[in-house]
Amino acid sequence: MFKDIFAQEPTVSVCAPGRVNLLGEHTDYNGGFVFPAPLPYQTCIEAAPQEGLEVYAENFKETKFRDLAVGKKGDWLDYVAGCVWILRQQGYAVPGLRAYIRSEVPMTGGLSSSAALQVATMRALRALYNLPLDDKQIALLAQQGEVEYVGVRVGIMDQMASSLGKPGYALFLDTLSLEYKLAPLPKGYRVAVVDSGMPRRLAEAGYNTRRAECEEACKELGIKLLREVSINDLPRIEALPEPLNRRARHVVTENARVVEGVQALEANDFRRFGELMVASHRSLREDYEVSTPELDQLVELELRHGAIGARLTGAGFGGATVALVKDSKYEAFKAGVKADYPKAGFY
């Protein structure tokens, strides 16, 4: 497809995947624990090396270009060229790059498509410029230039899934020390995402809240980080004003329900990690305040029709559900959600 717009044969071809979290909602940017899974759909590009950017995306079948002396536009090629910016900013050598850009990541479901397309955007760049990176640099590169090109305030959680995640495991990892491991997902069991149909239109606006809340939490209780406090700590997270109270209450039981899960996993005790599920859920919806009746319903539907656990995923306000569903059991699972929730999509 490359030779078809540009006329020439690729260099490299690379890929990434989306990824669906699990466990660990809004405690990424807090200094928490986390639980992701890569999923089977991918960004793909095909690039070859040249001096600014010239960009192909097969989804919006348009192509853009950037001369990289200018800002950022606010729109989806500020992503590619934050990649290419905040390398430049590290002293790599890198003159930008042409590129055709195919992804199956859902745009609207909360699944990482952004993430998805900034590593693979990076993995193209490392092999067209032969740049000494590894897979862990790739990510915390993909999010530095988030943050600081594209101005979205993001944690580290979406490009590590990316950069690290593997096939038939989640990637437990503490987003504080960076230190992270595979965990095998259950034998017999699939991961459903299904999505509610109602796009996160108040996503990014809610998301900067929640975190200025977060960080308004931790100046009450005298911390940089919600992650310095615990379970233990519950009477002084009570005692906080309305609503930081339940936003630091939920990152607290977020983190401790992600180290139990992922205990729960390695006991093949699944019915656990289905429980913490809901309970994630429940504290999203009551102490964080992310969820919509459309998440809610689905939810509900979900467990009625067979799935072992579900929760939101992703920021909230919209987008999609995760659930964990015995494989022989999916297809009366996906048809009675389908029946009682005609929106409902599938992936």
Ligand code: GLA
The other form holds:
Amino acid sequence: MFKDIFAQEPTVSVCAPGRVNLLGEHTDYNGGFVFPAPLPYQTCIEAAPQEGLEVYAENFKETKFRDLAVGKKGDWLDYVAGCVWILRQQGYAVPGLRAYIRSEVPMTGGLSSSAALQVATMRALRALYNLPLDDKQIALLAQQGEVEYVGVRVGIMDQMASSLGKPGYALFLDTLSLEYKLAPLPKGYRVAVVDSGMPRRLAEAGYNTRRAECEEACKELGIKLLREVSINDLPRIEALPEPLNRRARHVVTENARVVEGVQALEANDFRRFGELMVASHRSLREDYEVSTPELDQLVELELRHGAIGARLTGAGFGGATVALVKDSKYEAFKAGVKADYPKAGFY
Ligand code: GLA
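Alternate state requested, the form predicted together with alpha-D-galactopyranose (shown: the form predicted on its own):
Time for the whole complex; same chain goes first.
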């Protein structure tokens, strides 16, 4: 607790959740559609105002200090510092903060523990310094801080999911207009998050390469964003040079899957939603090439042990999968997957 470390009471106490993406992978930086849901795991911050940063992380049992004149250091404090930095860039008077951070969000990759930390930090700063920011602005500024301060060119999905998500609902977000709608999660089903136990390898490099390939495909097609093409343009897309044709094909088919998936959920057609998850995984494996043998194996086992849909979730290259399983089948599913893939972690 804050009091045990800093011998004073905190002024504010806030939380923000991690997320699991149900459908719509690698579409956000292409202006496309995403469909994430918040996790029941949060990052919580107790904080008080102060100059500069003094932050204790319970998970790492360490306090870190930073004078904000200094740039990023390659550690967890970058995500907190990036929030203060971007707010100052935008002209907000934010001296710093003294904080106690505790996170339940698994840090295994693909579940947005960093977005949860950023959104929680933004919420703490908003409360401490009465900043006139709504939840969308918080997400946008958190993302901008990650791109410009931390130096990773992420899209907007994770921060929006953490900032706008509601328990029990998935967030259908148009990343171009930033319009969104909440759709109830399937009743009688469990959204199972299963970690592969494999750290994400070369994820940052692979992510940036995919982004560059999408930009290249746009240039060839004479457009600004892949959002401007759809499955009606597939003949033009197939004619692009390798691998741009497959990268672009993933993005347009994935956008179509999100739109259809949201309709399927609204019509209580959970089977169809599951099929779309499976198609998404295949596309990520074959066209976008961000899966791994372990993720492929795990997805296959999940389907064999009763899931009606399963796919890798997040950027890929390791990390977690998401599966849709009937509540009544969940225990058997878990036992079956665990027996065949002992490294699996269930959330
Ligand atoms: C990471 C990024 C998101 C998104 C996904 C892939 O989670 O932070 O913006 O691009 O990868 O869908």
